[in-house]
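The form predicted on its own is given below as one chain in structure tokens.
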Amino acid sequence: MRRMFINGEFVASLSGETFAVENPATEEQIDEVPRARAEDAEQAVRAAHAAWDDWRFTPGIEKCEMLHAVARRIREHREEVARLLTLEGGKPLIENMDEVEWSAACFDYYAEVGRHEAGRVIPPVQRHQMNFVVKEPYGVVVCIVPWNYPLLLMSWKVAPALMAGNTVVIKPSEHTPLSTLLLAEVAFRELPPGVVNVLTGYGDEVGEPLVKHPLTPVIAFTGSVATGRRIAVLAAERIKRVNLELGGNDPFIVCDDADLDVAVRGAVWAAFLNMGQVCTSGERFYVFESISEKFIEGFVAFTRTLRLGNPLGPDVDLGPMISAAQREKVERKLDRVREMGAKVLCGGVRPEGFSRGYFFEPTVVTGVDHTMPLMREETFGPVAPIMVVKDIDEAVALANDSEYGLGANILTNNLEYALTAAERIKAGTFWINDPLTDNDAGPFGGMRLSGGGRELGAEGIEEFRETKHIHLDYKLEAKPYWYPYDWSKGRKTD
């Protein structure tokens, strides 16, 4: 049995409770970790805030040294890491290397960005005066991830409320704690105790008693949108800041310009990619009517060339769905378009030769229309619905009619379509011809219902520092304007 890491111990839940762990792949028992309750919250975020009160004040260059050291360590372990992470997740391992490079990526990215600046100098309003902008630490930050990217979005919220002078609690998802464990005991080990906490257990349990918490002012979440407004509610009763990023249902446009070999084999992969459970997934599909035919023929035919199959591999491009229940969640869903005219070209059901695991054919649907559900809510799941529109006018229409506003794809070569749909559609982020690429240095975050906040980029630790102003007069002296004021200045006379 793992445990969970509290001021850089590994210890049990003070009830000795403890749940199991599942290979969504074959449906046993992993390992099992403490189920964390409010008692053990409680000593997390004291170890955090005990550990704050140095390292808020341990300079820049030190927690750079740090956070490039917990990137060598992950990067040292990297195939042990992304080996747990295919068992418990089920993404395959090759994608799996990729997150752990990433995650190690992303600590060496703050590393840097952290000790670039601390504020500015700004011009001061009398003679021998200076003023200051300072940004400093919160305290204590409460980062909750979801089990699809556990290191990946983990490290998009501890590395840089680390080097911007906070201690985190970290709470995995209850999918896929393991790996966020491993790295406590292979890389947060280079940082000082208390500093780096991972508790492990469910939402209500742990996770609200983290939020509601008063030394914890900042909650870092990726999560639904009803677990995000239930964090939002118990964040502002204390006023405390949120970072929300809550998912959506990103449009993917492909243009009649598009080369259709090139356009197939992208629009597959952003629908697929991970089983579909991915928060930027293509999960609508607007084709220009030109091309729609041929379109929808190739899309369907790469679809059924996906092998599904051990996510750890060889030869393997989809694994399994994290759990029944979201396995289910897609099922329920397609009977529902099925009931409203909508049609499966392929996939759409659990696969055959597979006794174990939450298996699922990838699944194209045409016949959709913005009445269905497909088309206004999350999915999360491997299902590509495809919707033919007369052009990008109509297209950017389409996008934009929707709740959320995460991501948005273009496939094309028009200059002019591209940057219509770019400054027309209401999206945290918008690829034009290479979907699902992040970068360290350009911030990620939503818009609507997808949430608010960045992560990545400058803005990405500025989501971790609060701003002061210190006015500074280095001469000591009377000021005229101090009492006893002097009528006589200033008053109108006759």
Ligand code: NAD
The other form holds:
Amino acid sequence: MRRMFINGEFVASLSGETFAVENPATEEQIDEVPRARAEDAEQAVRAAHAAWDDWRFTPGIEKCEMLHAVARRIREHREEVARLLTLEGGKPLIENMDEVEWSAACFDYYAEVGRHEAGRVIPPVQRHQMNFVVKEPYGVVVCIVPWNYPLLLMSWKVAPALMAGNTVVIKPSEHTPLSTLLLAEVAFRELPPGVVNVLTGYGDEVGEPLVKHPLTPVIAFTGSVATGRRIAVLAAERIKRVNLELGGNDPFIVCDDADLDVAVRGAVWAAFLNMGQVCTSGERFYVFESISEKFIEGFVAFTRTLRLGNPLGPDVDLGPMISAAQREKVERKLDRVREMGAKVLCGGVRPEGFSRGYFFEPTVVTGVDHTMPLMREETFGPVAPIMVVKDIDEAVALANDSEYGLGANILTNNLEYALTAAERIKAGTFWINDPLTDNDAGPFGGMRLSGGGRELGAEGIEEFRETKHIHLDYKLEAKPYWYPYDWSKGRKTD
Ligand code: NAD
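Having seen the form predicted on its own, can you show the form predicted in complex with ligand NAD?
First the chain shown before, then all remaining chains and molecules of the complex.
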């Protein structure tokens, strides 16, 4: 059994209860972890709060060195961590090797960004005065993370929160707690005890107590809209800050000038990466009429070549979905759109030859429209619905016909198409010709139902710093506007 990480120690839950972590490729139990509840949350928050007293005053250069050490340790254990991520999450190992490297890179990035500045100096309104706008940490930040990119999305919160001078309590998903606990073992021990704590358990049992705790002023959350809404309500009642990174239903436009082979490869990858379980997966494809027939033909043909299998590899493109429940959700949605008249061109079923594991064939659907749930809600599975559009205006209008606004994509070399869409489509990230690529220096987050938080970039650290204005007069003398009032010098009213 792996244990939780509180105040630099590896501990069981106070109740002694545990829960099993399953391999979605084999449905076998990999390990078990403590099942934390409110009393464990209390311990972790107290530890983080006590550690904050010193951490917040630790000079930036020292914090910077420690975060670089964390990054170094993550890289030293890259393969071991990536294998565990693969076992618990089902993404192909080759993708998890990337995830581990990107997580280390995020610690390196914020190690430097976080020591760069801590506010600004503004001009005073009187002589012999100075005015400072100081950025300071909030205290204990709760980081609640989903299962699809467990370490990356954790790092996007933890690295900036720490460099801003906060301490953290991490709550990984109940599906993927093992890799985060492994990082505690191999990397977070570079930090003073209590600065990073990890609690394993379920959302309602330990997530909510963390959100409600009086000593946790900031909740950084990535996950579904439903959970985000629940957390926002709990936080609002307590006037806490929330940073919400929620679901998406990203549009993907393919224009008539796009090279067909390139367009097909890019679109198929955007649809099926991590079995479509990416918050910024291409979930709605809009293709210009003049190339639609060839594009759809190519999309289906290329999809049929994708190799499902053991995500540890080798020679595998797609692993399983995360759980039976997630797969059933996708199946129900496909049943519904079939009833509504959509046509499944390939996939849509569990693959033959896989007696275990939550595998599903990558699926291409046409005959869809915006009355269908596939086009209106997040699917979070390997399903690519394709609609034909007559021009860029129709594509943009359909892309915007959504409650979500996380990411959006276009494939074109036509400047007018690209910039018309970039300007008009409501999305936190707009990708032209390179879908789903993140940049540590570029802010990531959503508009509309996708949440208003931003991670990465300069914006990503601001979410964890609050602003204080310090007004300083370096001459201690009585001011003419103090008591008693001299009415002869008062302001004229006429
Ligand atoms: P989820 O909302 O079910 O769970 C996310 C986390 O919240 C888990 O750790 C869970 O235990 C915890 N949780 C659940 N209920 C809680 C509660 N009441 N209080 C506190 N914590 C609670 O989401 P998921 O299924 O793990 O992840 C998939 C979702 O995440 C998708 O909707 C996807 O789009 C979204 N996502 C968004 C981004 C982004 O950056 N915008 C990135 C990745 C995933």
